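Have a look below at one chain only, the form predicted on its own, in structure tokens format.
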Amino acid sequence: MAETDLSDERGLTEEQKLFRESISDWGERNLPLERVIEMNREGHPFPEDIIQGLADLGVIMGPVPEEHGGMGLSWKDQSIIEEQIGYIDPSIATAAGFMAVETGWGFTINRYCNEEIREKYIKPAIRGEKFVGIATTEPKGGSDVAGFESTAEKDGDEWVLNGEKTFISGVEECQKIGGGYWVNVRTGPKIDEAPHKNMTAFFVPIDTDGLEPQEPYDDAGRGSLSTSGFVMNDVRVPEKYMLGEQGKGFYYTMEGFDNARIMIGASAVGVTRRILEEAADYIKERETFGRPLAKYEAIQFPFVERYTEMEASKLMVRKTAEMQDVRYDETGWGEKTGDPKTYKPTEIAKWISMIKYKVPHLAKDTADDAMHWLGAAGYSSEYVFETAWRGVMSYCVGAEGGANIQKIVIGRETLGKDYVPYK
């Protein structure tokens, strides 16, 4: 870990401080920077010990209720945990990426699945024994979730799924340890004026007959977490594996994206802090013309600007996590604080889109700045910066929603629906 410490525990509960300390200690022992960089270089070896370690800490799907195998943590609790994991794993892959996918989507699957799925997949995933994720992107569209083409037709007490999903996290890992995916299909005709209708979500186990995983893609970053896709050829799924109600999959999917994007934002805050701390160690020691690099305004001022943006982003993530806590426990929030609040899902989505648009870009831009501050050393893969830059870039260009799509959501909720570009 860096000698410079830009963390700030003020405002955290004693329990939250304990979680951060436990995760930090675990990270120093099991996921030092050297190992993060090495795993990123090697491709995507599956580090079972890392996933098991996260499971033993109880942080995978922490917000899942205790009676369902989780810890019943608040989303603010989980965001603080995720921030620290992003700090430990600035490649934002094995720990941060795995956690964001499993926590955001695993929690949402658990809300809408039956007891069989919960016992066979959710609880084992919380224990680190299986993987659950999301498969919405298709070859002809990603962020336009309602524009997908995969279909399902009813046949007795089963649904027969056909189509292709692409750019999916963890397919290779899921094949190895077992698990499955949230999959959206169209269970009725496409309605041009309302394409989100007739969209239904299913949980599809990775080993289902007719599901054909593709070879892992050669991504620019996140090397220790595979990205791939799969084709569905007459994949038969029992009706009881439908998630929620038929035809309401679009709304459930937006909820899942909301949860995952909060986790990504928290991770990116942690990545930004790690970059700034590692850079500070270097620019305070490295001298040119007899003066430390940190004394030059061309370096110090951008450093200060990125630090200020990081602190603002951290507050935004935690505020939004609290909004999500109210969304899921409005009655409990009122009893606890005496101040019952209500948030429309679209209002929370606006803040979540601001997180998804702003914070990954902040981490990427901070890594870019740091590489310039260090000069030739910044371009070396022995330092954290290029690993972090390549990893967090995935969340800038599209993972869990493209940046420009987030702008459309923010514009819709600030300027009004009359000004959305797709109508």
Ligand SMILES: Cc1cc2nc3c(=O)[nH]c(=O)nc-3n(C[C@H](O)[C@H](O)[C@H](O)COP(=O)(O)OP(=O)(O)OC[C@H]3O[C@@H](n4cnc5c(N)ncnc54)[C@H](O)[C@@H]3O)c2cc1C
Given for the second form:
Amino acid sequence: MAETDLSDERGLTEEQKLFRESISDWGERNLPLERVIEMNREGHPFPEDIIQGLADLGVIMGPVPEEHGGMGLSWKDQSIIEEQIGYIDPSIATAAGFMAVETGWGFTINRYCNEEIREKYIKPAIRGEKFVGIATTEPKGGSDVAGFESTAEKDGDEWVLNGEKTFISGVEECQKIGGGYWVNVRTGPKIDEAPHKNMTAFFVPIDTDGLEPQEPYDDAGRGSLSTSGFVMNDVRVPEKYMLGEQGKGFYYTMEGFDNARIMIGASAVGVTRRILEEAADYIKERETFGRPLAKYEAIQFPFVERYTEMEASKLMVRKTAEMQDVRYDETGWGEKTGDPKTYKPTEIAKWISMIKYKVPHLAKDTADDAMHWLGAAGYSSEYVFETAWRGVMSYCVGAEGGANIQKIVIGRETLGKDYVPYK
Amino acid sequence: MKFVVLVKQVPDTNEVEVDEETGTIIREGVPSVLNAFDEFALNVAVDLKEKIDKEVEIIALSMGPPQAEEALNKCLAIGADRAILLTDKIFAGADTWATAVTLGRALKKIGEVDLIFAGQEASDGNTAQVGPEVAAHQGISQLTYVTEIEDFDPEVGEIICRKEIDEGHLMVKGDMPLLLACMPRPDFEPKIPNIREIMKAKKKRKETWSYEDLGGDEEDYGLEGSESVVIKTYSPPPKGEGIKIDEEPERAVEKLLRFLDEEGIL
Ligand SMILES: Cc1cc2nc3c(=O)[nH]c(=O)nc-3n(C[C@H](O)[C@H](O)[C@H](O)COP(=O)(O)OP(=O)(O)OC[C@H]3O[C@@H](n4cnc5c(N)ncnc54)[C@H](O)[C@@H]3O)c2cc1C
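Same protein, different condition: the form predicted on its own was shown, now please give the form predicted together with the named molecule.
Let's see the whole complex now, leading with the same chain.
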């Protein structure tokens, strides 16, 4: 842990303070920065002892209700947990892979799945024994979520899935420990004016016949967590593995994105804080021309600018998580995509897009700055900055939706629907 | 069965400031933590509870300002079943004697207790007196420098502990009720409460007892009830830098011997 402490616990509940303390203690013992850097160098699959450790710590899928194996935590609680996970693992592989994906998407799967899936996959994933993820992106549909081509046809009480999913987090890990994916397919013809119609979500176990995992990509960052994809050749899943209702997949997917993006925003706050603390230790110590680096405005000013943005982002993330709590509180467990009285879901989505766009960029830019502040040392993997920079970039370029897509949502909600660029 | 663990919240820094008038530590504004010795004692109690086949209630008991509740919350997350905070202006400024009196009165109010666990010392005062004084006030036996519980027979009421001494260690048998002043082993890793345990702790029983609850004469408590007076507090002058011999073993021995000789030590 850095000597400089930029955390501010004011405003947290007693429990939230303890969450942070436990995660820090666990991190110091099991995931010090040296291990984070080493894990990234060694590559995937993600180490099982860390998966198990996170599960034992109880940080995966906290908002899932207690009766379904979770803890019924608020999104605010979970965002504070996620922030601290980002703090201990600024490579963002932990925060991204096992926390954000499983928490955001696992929680949403659990809202729409049957008891069998819950027992066989959700509960074990919370215990660290399985992995659940999301497979929506396809070669022809990334940002354009409804622009995909995979299909499912009904055959008796089964559905037969065909198509290809690409850039999917955790496939290798899922193969290794078991689990499955939320897979979006088309269960009817593509309607050009409304391509999101006929989109249906299924839960597909990774070991289903006809599902062929692809070779992982050699990604720039997040080295310890795999990104790959799979081809589906006549993959058969029972009708009961459909998530929610037929044709509603697009709406559920938007809900899943909302939940996962809150987690991304929160973890990026933690990443930024860690980078600033580690950098502060160095610039206070390192002298050039007889003075510590921290005394030069050229270094101190961007440092405090990033710090200010980090605190602003933290407040935004917490407000957004609170909005999401209102959404789930008011619509109640089991309701379909919520329509709370206090905020419109699109308004909540706007805030979620604001943090998803802003905070990963802040973390990336702060890592970039820190490398400048430290010079050659910052560029080397002795320090965590370059690992963090490469990792968090994944959330700028695309993972859980690229920055431009977030801006389109923010623009739509501020300027009005008439100004959506691509319509 | 009932175990009580005596815990204290201590400042999380070595740069403690002292109130010049009273000679006591100023706690406001300094980040606080659960005293590491007490955390160890609680871990010992929780481990023991897990091992035995009997209903055990672990009570974490602390005297301190209202903010000491934070340390008790942590105890509940680690595994205490109930927490009691003794807090009152009347209790403030207590030395080890008055602290032991206050804790003793609370123990009486709690009722029959089988084992009392205390940290060997607190990292702010380092007196190592409170545990033994509590045992004396209660009129029960005590074992100090306990690093491990080797054997426990709740039926017979016997406990065998490993007690550290300068020359090594002793295995000591004690009869309950008993106070154990616990000393963390070098390899001790405290239990990290998980999120589930932290949330569960929120629902556990928490009480605050004041002077009214404990009764007795006001003069028995706090600064007034204290037998000792701090006349002066000062920081010892910093130690000079040592000499480091960074050489191959043979050369290092040679150098060391020469140094000891020159200094007239040999
Ligand atoms: C590390 C990593 C992990 C991932 N994990 C998963 C996963 O687990 N599951 C999953 O389903 N997907 C996953 N993805 C894929 C991710 O969802 C997509 O990258 C994302 O949706 C963007 O799609 P794309 O990469 O195809 O880019 P494209 O859609 O081709 O977009 C390319 C660029 O153009 C911009 N752009 C697109 N449309 C517009 C427009 N109309 N106006 C302005 N700009 C536009 C985008 O913002 C982006 O910058 C992952 C991606 C990464 C990098």
